[in-house]
Amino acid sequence: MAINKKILELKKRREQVLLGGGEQAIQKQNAMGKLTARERIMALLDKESFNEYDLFVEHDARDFDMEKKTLHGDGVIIGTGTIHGKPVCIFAQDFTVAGGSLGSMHARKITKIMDHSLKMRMPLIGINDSGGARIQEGVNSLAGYGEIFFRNTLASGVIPQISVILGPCAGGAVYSPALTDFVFVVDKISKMFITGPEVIKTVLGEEISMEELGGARVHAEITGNAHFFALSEDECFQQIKKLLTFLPWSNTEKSIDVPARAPKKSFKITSIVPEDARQPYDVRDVVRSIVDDSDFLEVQELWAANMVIGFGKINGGTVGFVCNQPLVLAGVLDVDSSDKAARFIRFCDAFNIPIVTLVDLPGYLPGVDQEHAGVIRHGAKILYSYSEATVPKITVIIRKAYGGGYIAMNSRHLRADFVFAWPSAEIAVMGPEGAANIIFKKEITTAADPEKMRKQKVEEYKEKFANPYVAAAKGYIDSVIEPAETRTMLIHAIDVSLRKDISMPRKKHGIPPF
């Protein structure tokens, strides 16, 4: 009888806590087009797989009459569940409880599940929806953020860390997502910024909305802080599930191998790239003509679009792709595209994912703006990342590979394991037109018909240097291949490279050009 009474008490307590901030607060959350924290967890995880911890934790603040307030779960839900049948750790801030504000116990719950994910070697998913630090708790809130940031850093490169922004994420709170591997945002719902519109108005006298300052599109298209953009929460959850099909659960595991499937016949690699080197094409179609079932998951699709990065499967195993995009700025390297590629390369290397690089670029983007923005430092990041990476690294040069761009895009000189080139490849210090103007300047200017002479010298330069055979003769290219042979060559090259054993100089760590 006594036991039954205790069970009834437990059920009553559970019911109270499960209501979060109460029915009215939940209705307000739903009216904004947002799911509640618990609804989000249930929508993302496998059905009936969620196990919640620290359900009855309460805040321990005593100032500003906080001792009189009950904050169920202290505004955050933590636990474990499964996605695709495999365990993950998860937390979701509950905006219906004190605006999801972070206090010391709130932070302690998050750091507890973070510690668990690192110890158990499984992915961590954090759903952010918070007004920021709990002002009533002062420095304790700031200390809580610091503890979270420290754990993000410890877990980096050990387990995949995924941040989902489904509401406001302001002030110091933004740095935790920035330290994680992938950030997901949803249009009209996600908001990320260091200083809010009110502060900007007070300090600078400028009026700006939260959407304009740090909405989902801003971070997906302009800042590059977001990796995936969705139009709804449900679409966002599907994106997360899709991403996890390509990732290993930790740096000591492999991603899940699946049965190999041929690319779809609608993507014909032999007809994608135009014969005229001045004509653009979509490099993503080349990727889809190579990967299993033509299934390619692009990362940071809307930012620095002159570089394409993402995941696919080749012969059943996950591969990371780094590709110049001729459709945008002719695929040049610049400040943002270098950052985009470098970070992705380091992620793939940390989690033992082979890297395939598809090259077609005229070099680095020239201009005063790029020089002043630090293109030298940013461009060095991609050099550093490729040189540091020890996973299988295979390069295919499709068309142009000029100047520093040739070196940077995983050349033999940065220790690519295999470098292949299509017959259409052009490898040179610069483009034929520019090179001819410099090398044959005297002949052109003194000719009876300078324009005719210039065209003649351009063709002469093309014949001699704008082809893959000069580099192949030096051993910088392993093989000149037909486009139709690309997938077969990649399958073999990856299989061979997985067996390599590389010894790097002993050191605490390198110093990338951050």
Ligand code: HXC
The other form holds:
Amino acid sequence: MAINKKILELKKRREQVLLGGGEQAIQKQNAMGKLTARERIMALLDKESFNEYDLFVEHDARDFDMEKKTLHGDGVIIGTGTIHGKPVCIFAQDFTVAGGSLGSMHARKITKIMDHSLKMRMPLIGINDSGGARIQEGVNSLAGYGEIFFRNTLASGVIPQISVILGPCAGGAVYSPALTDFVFVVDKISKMFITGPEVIKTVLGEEISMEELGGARVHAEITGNAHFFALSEDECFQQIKKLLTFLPWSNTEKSIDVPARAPKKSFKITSIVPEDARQPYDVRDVVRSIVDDSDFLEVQELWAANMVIGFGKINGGTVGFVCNQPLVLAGVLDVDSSDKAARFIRFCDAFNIPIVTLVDLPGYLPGVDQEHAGVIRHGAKILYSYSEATVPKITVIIRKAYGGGYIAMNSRHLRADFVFAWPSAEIAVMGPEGAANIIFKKEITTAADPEKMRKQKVEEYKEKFANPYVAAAKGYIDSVIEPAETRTMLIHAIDVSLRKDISMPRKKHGIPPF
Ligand code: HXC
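Show the other one: the form predicted in complex with this ligand, since we just had the form predicted alone.
To see the whole picture, the full complex is given below, headed by that same chain.
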């Protein structure tokens, strides 16, 4: 009887806490088009797999009458569950409880689940919906953020870390997502900024809405802070589940192997690249004609679209793709596309995912804007990332590979394991037009018909250098292959690279051009 009473008391306590900030706050949350923290966890995890920790944690603040306030769970829910039947760690900030603001106990719950995910080697998913540092708790809140950032850094490259922004994420709070591997945002719901509209108005006298300042589209299209953009919370959860089909659970595991499937017949690799080398095409069609079931998960699709990155399976195993996109700016390398590729290469390398690079670019983007934005420093990141990556690295040169672009896009010289080129490949110091104008300047300017002479010299240059055979003669590429042979060659290259074992010079760490 006595124990039954205790069980009843437990049930009652649970019921109270499960209500978070109460019915009214929940209604306000739903009215904003947002699910509650608990609903989000249930929507993301496998059915009935959630095990909650620290349900009864309470805040310990004593200033500003805080001792009179009960904050259920201290505004954050933590625990473990499964996705695709495999365990993950999760936390979700509960905006209905003091705006999901982060006090010291709130932070301690988050760091507890972070420690657990690192120790047990499983992915960490953090759902952010918070007014930031709990103002009443002062420096204790700041300390809490510091503890989180430190753990994000420790876990980096060991377990995948996923951040989901489903509400405000303000002030220094944005730095935890920025330290994680993938950031998901939802249209009209996600807001990320360091200094909010109020501060901007006070300091700069400028009026701007939260949406314009740091809404989901801003981060998916302009800043590159977000990796996946969704129109609804439900779509966002589907995207997370999809991403996890490609990722290993830690850096000592391989990603899940699934049965191999052929690409869909509708993607014909032989008819994607136009005859005329000046015509663009969508490199994602080439990827889809190579990967299993033509299923390609693009990362950062809306930002720096001249570079395409993402995951696919080849013969059942995960591969990371890094591709120039001729559809946008002819696929040039610039500040943003270099950053985009470099970070993705490092992710794949940290998590043992082979990298396939598809090359078609005229080089680095010229211009004062790019030079002053630091294209030297940013462009160097891609060289650094490819050079230090020790996973299998395979390159396919589709068309143009000019100048610095040829070297940067995982050339043999940065230690590509395999370099293949299609017969349409043009490997040269620069494009034929530019090259002919420089090296045949005298002949062109002194000719009776300079334009005719220029065309003739361009053709001469093309004949000699704009092909894959000069590089093939030097062994800089391993094989000139027909487009239709690409998938077979990649399967072969990945198969023979399974036992790849190389080591880098001993050092504490390198100094990448951050
Ligand atoms: C304590 C907070 C809070 C905070 C919100 N609340 N933010 N409590 N500390 N930082 C509380 C509100 O008092 C309110 O409590 C409840 O949460 C809901 O907030 P509302 O303002 O009513 O909601 P809404 O209108 O939707 O506006 C949400 C908001 C706004 C845009 C996030 O609350 C806001 O601007 N908050 C402050 C944001 C901020 O400047 N944070 C500090 C950033 S500095 P009641 O009791 O009324 O329900 C920072 C430093 C970290 O984070 C540095 C780390 C390195």
